[in-house]
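The chain below stands alone, shown as structure tokens; this is the form predicted on its own.
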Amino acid sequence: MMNTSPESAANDTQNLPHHEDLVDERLVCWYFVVALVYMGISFVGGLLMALQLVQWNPEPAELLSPGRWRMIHTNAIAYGFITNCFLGALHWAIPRLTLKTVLDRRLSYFIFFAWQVVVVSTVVGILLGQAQGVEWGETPVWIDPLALVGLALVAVNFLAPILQCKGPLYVSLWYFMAAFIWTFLTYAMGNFLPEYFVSGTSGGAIAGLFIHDLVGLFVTPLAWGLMYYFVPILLQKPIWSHGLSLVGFWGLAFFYPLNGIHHFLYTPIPMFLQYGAIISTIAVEMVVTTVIINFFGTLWGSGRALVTNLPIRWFYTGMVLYFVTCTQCAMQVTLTFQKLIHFTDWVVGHAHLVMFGVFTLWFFGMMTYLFPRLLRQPWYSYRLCEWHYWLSFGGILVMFLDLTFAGLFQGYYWASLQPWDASLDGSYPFWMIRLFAGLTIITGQFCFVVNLWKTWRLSRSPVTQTEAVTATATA
């Protein structure tokens, strides 16, 4: 049974007389940070690539070559910053919810040593490469088993406190329980299956379930189900419908797990399981529909907080861009619309509009709510502030729109049959507006790590912390 009554804003700091017992927030900083590191390195890995498609790239030597970095990028976003952000904002969120710490501090501190050894090696592995063939599954082979002794204990740590309750459960804990049991499985399945005992068509049908249930049954589950804590707290309220909240969490078990193959049509994989690709993708779409639907429900009546309240502006852009792009899945798995779209930019605006506009998004919110807290220090610059929110949402948007209309246009120069050349010609002004796009993403971070590092020492200076306690209590 679930429950969407406001506890957990009733649990925030304000009412819980020794929240400090319950979360360690030195390590939930600790996490944020490490992630802003991962975060950084990962938009080397896409300003190389960027560059090398408008020929701007030398490539002087082979450590630097796009082809190792693009996979570094992507593996840097996965594992160090959206790990860490969902491992740091767990240990602020579980809780609260549950009134109960984790399983074992210590553990805990292990995990987040173990696992920055585990993601610096991973990128590591790959500049030597020893890569493996497997989209988001580049992790050199002798990783995998500590990556998933890691997950084991992520899930022990953290299930603990949860299933030491008694009574109706937060939807917030439905989301996170299912979530551990099914990255487990999922990065077990992806990372094991194809290498050791499954190959050729089928091997491919795995690795793209993969591909999409890590997506959607690791950082989907997890990141709806802080939305589900977050923004209750800072409107204040309770989520509009609870039994909109049973369809979104259900619906997600139910029809995310086959998505997978939707990445192969036109594949040797038989028709049957591409065309339950395309009809659950299509449902996935009607499901998360309802999810906003019950979040705009609760927005009603508080509309001027996307003005007042910076967090709440940086959800509710997620929430819209993410109703977005499961619109545009929904319309570029069927076999149509696949034919024109494959293999283009298309696919990695998509790719960048979820991971970037939708998830990065939501863990800026939450690093925006949560840093003055952890640092007893009221953001040293709001305008810097509002800086990051223009520049990151304006960047994010500009390159989704371009690589769309890219995709397009390579698509027909394809299916026209002209020489590549002519694609590659069509290709470089999209090419170079993605790039500036870029860059415009990366000075909004820019904005956002001096703000942080001012803010930081605004809070060690002894003459502001009394004031900054009060401050931060009452905001």
Given for the second form:
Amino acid sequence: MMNTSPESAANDTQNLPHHEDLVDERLVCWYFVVALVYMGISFVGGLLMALQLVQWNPEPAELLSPGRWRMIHTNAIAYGFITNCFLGALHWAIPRLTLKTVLDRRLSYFIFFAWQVVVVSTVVGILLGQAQGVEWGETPVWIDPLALVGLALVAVNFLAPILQCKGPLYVSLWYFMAAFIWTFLTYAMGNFLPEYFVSGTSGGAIAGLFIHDLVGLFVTPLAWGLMYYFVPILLQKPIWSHGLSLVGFWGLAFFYPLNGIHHFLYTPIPMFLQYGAIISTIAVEMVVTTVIINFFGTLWGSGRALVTNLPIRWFYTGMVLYFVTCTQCAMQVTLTFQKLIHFTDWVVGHAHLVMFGVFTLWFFGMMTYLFPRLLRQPWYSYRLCEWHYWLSFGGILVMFLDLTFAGLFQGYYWASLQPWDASLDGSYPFWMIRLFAGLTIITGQFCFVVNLWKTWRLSRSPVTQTEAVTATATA
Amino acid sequence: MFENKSGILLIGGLGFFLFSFLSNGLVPILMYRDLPEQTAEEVVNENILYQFEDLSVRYPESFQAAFGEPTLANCAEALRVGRKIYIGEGCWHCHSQFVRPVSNESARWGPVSKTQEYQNELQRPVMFGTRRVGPDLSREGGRRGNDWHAVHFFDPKSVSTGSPMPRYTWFYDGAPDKPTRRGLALITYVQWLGSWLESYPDYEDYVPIETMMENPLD
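For comparison with the form predicted on its own, provide the form predicted in complex with its partner chain.
Let's see the whole complex now, leading with the same chain.
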């Protein structure tokens, strides 16, 4: 039965491998902690750019160049925060799903350190002005080969236990397997072809594929795979419909890679390719709807978990925002919308909604669930967990709405041929609100880190009895 | 097939990826195979050489130290350096380099962008851009004088009140009239943009506002 929650079987049976032998908890913990550090670095970048736009900028200094920090902002999130979160969560989920260890524990530690070298060099390289001219792939060119080797090792290390499995595979593993192949190919395509081989318009088409595949074939499948793992466990019931799981996976696999060119509509890229990308994008949104239906079908009857179970709330909030992102996507991909919103803050709002509003919320859900287990210590304060949730959710909601409206205004300012300055003056109030929305998000993460720190301290103290609220995020 | 390992790895993982690459990546490459990539030397033209010489006259000492003589080879070198800075500073995240056929863009910035404009070394990776905080730059060359750019990069607010563009003081030896090699290269790069067009330098047409506002998005 593939639909049963994957862990329930494991717990009742005696002669199955033990959790301690399968999961390297220290590594999971380390991955999450470094991920949070990179998130902090990314915030510095976002903040510097936001301050630049409202002109509360610090004295100019080469190493504070807002343009460079803007690239650090995105790259630290993609390769520092998101990738490390994934690696941590996968080190938990894959051994537990397959009941087998990863290929080699020493390899796991090697990958951990190698990947941190990749991310730190990326940040330093960009800071020194060596960025590569491919969006989301600004990693300086000399790091690309190392990163590619790292991704190959990750694939080998995780595919080993999956390939040893006999019999049908659980849905999460479909996503993971495909994602390891896709991530490697996507990274190779996007970082080498436009840089060394393909110039101009056709290079743009490939860069578009890269931007999109990075979200669609790396982040999205790994993240959904983890949702298919965590949600049934937390709700203690199987996924609603296996058929819809199949539709969701194969629909994504087929249509998502065909979307890339929609990032460059109205460029000189041939028009029929632009139409193809638009149609595939709309197809993806239909697929997404089936996945969302499947997950809400699963939630049906357990709605109270949204109130009582914080990880579930993080997950389902992310899913609602995912649906919003995708609905927005189906509209903004049309040429009609593109006339108005391309190049505006609308797009920036869209990117934040999906990267923070969806995937990051999911990671927070996973961390809220896993940290007490990793540290063997309930959260220091449940209240801080709630603050973390509400500040993050509130912040991203305001930021998204604000940037979306900003985009509409900017589009009309430009099209009406007013002087450029008019669009800047018009954007100013929106940029101000965005700054404060960003600060709200940062405050939320501050609550989280303080909470984590205190929890860690408690887990270390010999006195197990605590004054703190012992309610954890556990269901 | 839909649930087994080889189906997922080979059809989903490899197959669909390759299909998308062939249909979306290879097709434009094949379509434009008759437009070979030009080198930086090949895209140096009269217009940009004029600007390059002008820089050598305006900032003789800096120019001498940075590039020596305003020759074609040195100009190509300046363009390469300038492009690297344009990427390294993230200018392309605030400025686009393509004029779309909609939203009155050609009235503001000149002719709609065409593929052949991008088939050169300096557009690998292509600098289409993703966000316009500042205006499109693909027809920027010649619209402003070199000294305007020198002052603007040193302190955008001094020529454009309230500009949110960052100051790039590290391209100078302390004053706007002392651009360094990096400063001169960046100005050369910006002056090159659009220099290959008949319409260089491109100024906005006068169009009565009523006509414009009839259908602003077309």
